[in-house]
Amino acid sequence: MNGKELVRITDVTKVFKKTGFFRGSSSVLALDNISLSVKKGEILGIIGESGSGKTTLAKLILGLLKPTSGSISFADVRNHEHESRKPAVQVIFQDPYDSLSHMMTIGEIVAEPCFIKYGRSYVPEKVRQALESVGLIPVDEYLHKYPHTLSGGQRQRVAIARAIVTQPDMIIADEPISMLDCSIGVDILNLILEMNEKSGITFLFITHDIAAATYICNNIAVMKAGKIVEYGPKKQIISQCSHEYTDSLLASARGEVIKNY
């Protein structure tokens, strides 16, 4: 982590408007005046329960949604210029079964993001390097397989290979281990740590599991009801948390958190 700011979120609010024939219109406040920064090379954990706004925040950073108010800047690019930053940010989704096309081979899935950035002549080499880096070796045994023939952990490794193949500045990992068995999940966490340490890739790690966050994250932001209720280095969060919601999360996973600490 070099301290350089990669993403700055400033006073961001997101309101979803709902309309219904019988109930008229209503509004849902998904994010409430969020300010946060992600530094280059860090693993920042975003922790919260379902509905806390974690995934909405990720979609705003990816440019899939626009903020109702406030601004998001990425490498000095403002939030209305999403096209110029798409290659720099990739995403790993929660369910590797649903996030991979079952009509494509593993090689085709990992190759797809490469065509725009590298051109077809460089794709085979990049695909092989990505698959090797996530531990799917020997590569030739996986290139022509389809996702349904792999285990859940192997599918998530394919999803990670697809995310890293274009050498992004940042990867948003949205609950990447919640659909996996515990031991396989630890392997995926270790893989994320390895990529962060060796390649310097920045990760935004979204989770409801504070034990997982304390295992791999440098800093942690705790979200509840669309607000960041606590933010700081993980050691500070573990030993000196100031919000009762954070305390309840720690209490529910105390043994694992202490072990990670």
Second form
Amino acid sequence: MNGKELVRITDVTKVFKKTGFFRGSSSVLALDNISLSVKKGEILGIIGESGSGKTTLAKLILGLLKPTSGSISFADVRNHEHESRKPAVQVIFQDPYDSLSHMMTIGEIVAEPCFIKYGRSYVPEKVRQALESVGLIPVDEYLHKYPHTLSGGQRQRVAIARAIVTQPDMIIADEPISMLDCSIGVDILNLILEMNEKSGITFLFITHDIAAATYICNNIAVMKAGKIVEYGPKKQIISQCSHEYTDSLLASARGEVIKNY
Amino acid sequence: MHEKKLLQRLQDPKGLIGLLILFFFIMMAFLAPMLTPYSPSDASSQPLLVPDGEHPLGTDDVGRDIFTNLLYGSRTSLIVAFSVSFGVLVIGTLAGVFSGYVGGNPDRIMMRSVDIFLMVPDLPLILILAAYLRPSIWNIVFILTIMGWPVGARITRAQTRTLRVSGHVDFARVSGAKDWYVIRKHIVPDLYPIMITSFVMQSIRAILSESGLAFLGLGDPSYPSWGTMIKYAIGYPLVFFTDAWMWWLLPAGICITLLVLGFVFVGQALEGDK
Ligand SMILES: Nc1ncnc2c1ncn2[C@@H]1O[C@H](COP(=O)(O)OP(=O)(O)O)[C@@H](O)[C@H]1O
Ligand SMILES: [Mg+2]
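Now that we've seen the form predicted on its own, could you pull up the form predicted in complex with the partner chain?
Full complex below, order starting with the chain above.
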């Protein structure tokens, strides 16, 4: 693993086995021998239609699922005191309605990662800073609200705030804007860009929308049916794509790509 | 739907009436010794007295004060109701959460045994068991709990399974949460609404079953029960030929109906019915 890499995925395959009582067992090949590396500080886009295995890949990196075969390794990162440690990875899920517990206030939700990590001795100021930096101001107005009183865009901002509150090295954003209105989606994209530039957080940006990917990503990997069919810098993917699937994605989004790019 | 909303729901008229009825019976149970000078088994009065100042509802055929028995009867009903629903709640929730959270083979085994419990018809089994076991109130509580927990386990398990794969649980895991934290903070709080509804349902079931068993003579003789009162009243051959049924039979029936109605109202208010 060279110095620039943060995560390396080597020959990862994931098979979901379903064992039914009557229908016998069936299996789904969700990821088929995937290799990919995420470089430090970049925004890597993963594009693919629904069912192509994007979320499965994200969950494998997050450790929520175990690969059937292959390995996922993390490079050590150094903090300010030059101690090396494993990188901290956080996540923003697609559905801002299901990903925030409706039994907790916004303050509790954003504080949760700190609470899990440090126990009761976490710094409450961090929570306020996180909410401020995602634009939920004035913070006091939101701290004691419940998620069901917020709009989809505001909820997704809360989800981003709790992802950045522990200052992770990498954030996996799994289709963070696919359930939001267009204009709100652009705000969220800008927020991701800003955090990438200011705090140097590496992003894995998963989407089915090639326009959004071209707007913020440095590199793009295109997935289809559990395989990576194309990988390269954004410009290369757009201008000289070699796979017909990428071509069809581009064609369907052409109008927007030109507008945003 | 979180706790606050649940309490708000209780504030509509139905919920308030329900709570008021429950409060009335709880007071009745607690204050029974202060409200009457007699003991429920004290048979020293004249039998079959007509209501007067000393005996507000008269006496029964063996000379027990009916009003006293009515008061102490609410104790029995409430003890059975709360013990059974508490037992069902604890066992059902533990089993359901465990089964849904662990999944796999333990889940399969647990759910098959729940299915078997659910398939066995309640009432005949309760009757048989009650007839063979010693007629004690705790045996009744035991039987009703054993027959009731699978219902609780089924619903908590279903909810646990959906929660286990929800985004906020995944997020907590990614942040480093252990199973115990996830269950305590993300799963159990979400079960409060169904836990409360199941508590109410089981209470109703327990009250009706206890009175029914007592009516059939399978109750605990040392605990005065509304069901027993109805049984003796109806068993007395002349009850319908005099006015005695008005103060002997009717009040016990009204108490059972009212108490169940109280729980029904609270349950409906919690579920958001208007
Ligand atoms: N927990 C699971 N059990 C069984 N099959 C699954 C599971 N999760 C995903 N799959 C299957 O894996 C494939 C990829 O799913 P997913 O990664 O969610 O795709 P995407 O996020 O790109 O839409 C789909 O065919 C899906 O049905
Ligand atoms: Mg997905």
